[in-house]
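In the block that follows, a single chain appears as structure tokens, in the form predicted alone.
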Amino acid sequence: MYLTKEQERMLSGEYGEVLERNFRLLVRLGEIYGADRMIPVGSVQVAGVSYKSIGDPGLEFLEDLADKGARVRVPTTLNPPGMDLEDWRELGFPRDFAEKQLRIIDAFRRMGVAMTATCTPYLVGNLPRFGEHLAWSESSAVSFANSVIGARTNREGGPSALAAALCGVTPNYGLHLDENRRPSVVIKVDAELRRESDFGALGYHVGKTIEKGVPYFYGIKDADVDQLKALGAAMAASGAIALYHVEGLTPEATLVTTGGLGTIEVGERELREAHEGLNTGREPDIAILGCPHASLAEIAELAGKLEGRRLRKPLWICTARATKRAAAEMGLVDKIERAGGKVVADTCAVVAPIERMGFKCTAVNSGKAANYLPGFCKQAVVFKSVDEILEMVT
């Protein structure tokens, strides 16, 4: 692999122990996947943020990187913790886990990551530009830069991320490079796509389906951002999708051919049998949206299905602080929290320890969620549109 006069400094300890120890752990990953060289990336998503998914070696070893002086040298920005960092107490987290929490928050902070704490950094000023070369970890934003915007990045670990945080640059391979953004299958849609769970129902059916490559679909007329983030979080949860092509939506749609590509056909059979799977409980104890986070419109328009409306079951939307703040401005978390719901911050269901705060059946009309959460979560799981959902909870 060929390095830089600086990348070798870096790599011989010139500029301290933490960057070569960085630095040592990208070259490895370039070595194993035949990189060429390292590439500087543009920005930065770095997971492996909540204490119920790092425990305490994770905590340790980024306080000891904030100890020695670790910082990042470009725009970095974090994924969701385990709890909402302001209101844990209102909402009833564990008071141990928001200790641990807080500190692994605070080591993040030290190393100059932006507490944006939100799997949808594009939404809250990390948007990349076309072609843009990145270093993102969590799954759905992933396939989102790669797909709906045409950025590059693969799906980093949260070493790897954070190491490419504090170097700046990441390995030349995989969906960085044109040949690899190319498609391996061909989907036709053959089912309309009514609701919103039914983005996330086919894109968990076609990600267990065919488990990894780069799908083209045709047949899906329309969509919008938001049905695209939840088609590829999905996609990304039940198999391991990083970027995608839809026929006249996706900005590389255009630039690359499917001919003499295999096609798998998907029609309202297939999407009836992916809705089914993903149920797996029938009486809600909470309803939580916003996996991905939610935008400022689908907390809108939630506002506007919860106005004259009274909750009996709790209901939390899952968000962006800034976009929280946007929609409290709005008049919107007000909208929400007069009927009963709250709209939670920083965090999401499929992170936060909802199991020790005695909820045991999950509603959710995200497939990402729906498939996640009976094992990280040990909740058996309602998976419904947003508006059958709240026929269930008021």
Contents of the next structure:
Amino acid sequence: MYLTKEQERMLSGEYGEVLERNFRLLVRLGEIYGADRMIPVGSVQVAGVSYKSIGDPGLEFLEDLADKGARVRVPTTLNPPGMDLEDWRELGFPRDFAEKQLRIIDAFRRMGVAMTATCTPYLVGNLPRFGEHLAWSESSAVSFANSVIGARTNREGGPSALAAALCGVTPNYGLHLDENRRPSVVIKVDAELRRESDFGALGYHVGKTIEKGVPYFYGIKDADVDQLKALGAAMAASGAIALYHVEGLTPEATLVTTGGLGTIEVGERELREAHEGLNTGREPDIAILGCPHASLAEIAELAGKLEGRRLRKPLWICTARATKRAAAEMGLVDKIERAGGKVVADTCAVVAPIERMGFKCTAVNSGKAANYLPGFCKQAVVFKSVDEILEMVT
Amino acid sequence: MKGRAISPGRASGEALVSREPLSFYGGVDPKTGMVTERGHELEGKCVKDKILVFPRGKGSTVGSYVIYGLKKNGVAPAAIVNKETETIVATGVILAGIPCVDGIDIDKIKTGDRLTVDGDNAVVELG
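So that was the form predicted alone. Now I'd like the form predicted together with the partner chain, please.
Full assembly next; the chain just shown is listed first.
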């Protein structure tokens, strides 16, 4: 791989052990995947933040880096930790867990990472432009950045994203290159996508069916940002899908062709089967919305639906702290709390230790959450639309 | 045997060989270096100071941090030799500073063989 003089010096240890090891990691990954050179990145989204996911080995690794003075060189935003960083006591998060989680957060803070604590960095200030090269982890954010914005990032792991943040570059391979952004399969949708959960069900079905590659969707007539976020998140959870195109909706759809590709048809029956396959529970102990993190529009919609109703079961809507602040100023948080619900900041159903908090069955409207909750959180899942979930818990 | 250099450094020791892929997260205890994966052919063995030989890594990407933890806790293998190092193991050995070479025909190596791994020159020597 071609390296600049400056990069050679980094690799030889002239800038210290931290940069040497982290840059070596990027060089080796680049060699494994056949990169020709390094490219600068505009921003980094770093995952591997929840103590539940990375445990003591991850905690020690991050504290070591921070102790050695590691600092990020490019704007770097943070994935969700395993709890609400302010209201964790009130929400019932275990104290031993919280102490470790706060140490992880402190290590990231010392490295100069922005404390966004969200899987939707593009909603709270880390918004890339079309064609910009990034090193993002968090599969749903990767899918959104590549597909909805047309920025370019591979599906990074936590350490490789952090290495890119410390070195300011990433190896040039995979989705940074035009030829790998072309579609590999056509998905013909012949079904009404009415509810937000329909986009999750569609994403879950397609990810599970094709497993990898770049799907090109025909037949999705319209979708807002929140629906595309749900579609991509579910697809990235049930398959390793980091990029998709939708005719008429996503920016690269007109730049690629689909001639000669195999076609998979998805109709009402497939969507119904996906819904059924994700429903493993009946009576939820809690409903958790906001996977990926809810936008202000989604919080406003929920607040409206809760007006004049009283919840019988706990309901969380997870979002970024910045979004929660805006929602609070609009009076939306009060409205949700008056009905008995909570706006939970920072964390989410997937990375929080909900299995340790007495919950056995969780209702969600997210294809991604429905896919992960049985394995990561030992939950039975009720997967339905927001309206259906509210019928069950009010 | 000549392979591909994954992580630099030189080490000698006794080979501990697995014919199956190895998951570090949930499969190896970072405090003791014991392999804990149920039913794995190395279950109950300790990787400390061994030349750990296996085809490739598998499982969660948190495995990279476990490899780092093994080194920090003084129970890491002296070196790692793979048929093909994937990103989980590559990330772990580079960040931990454990010599590692891949592209090696590991069928020629048996547990107990004496091995020298030269991660600078991508060479693994038997005997």
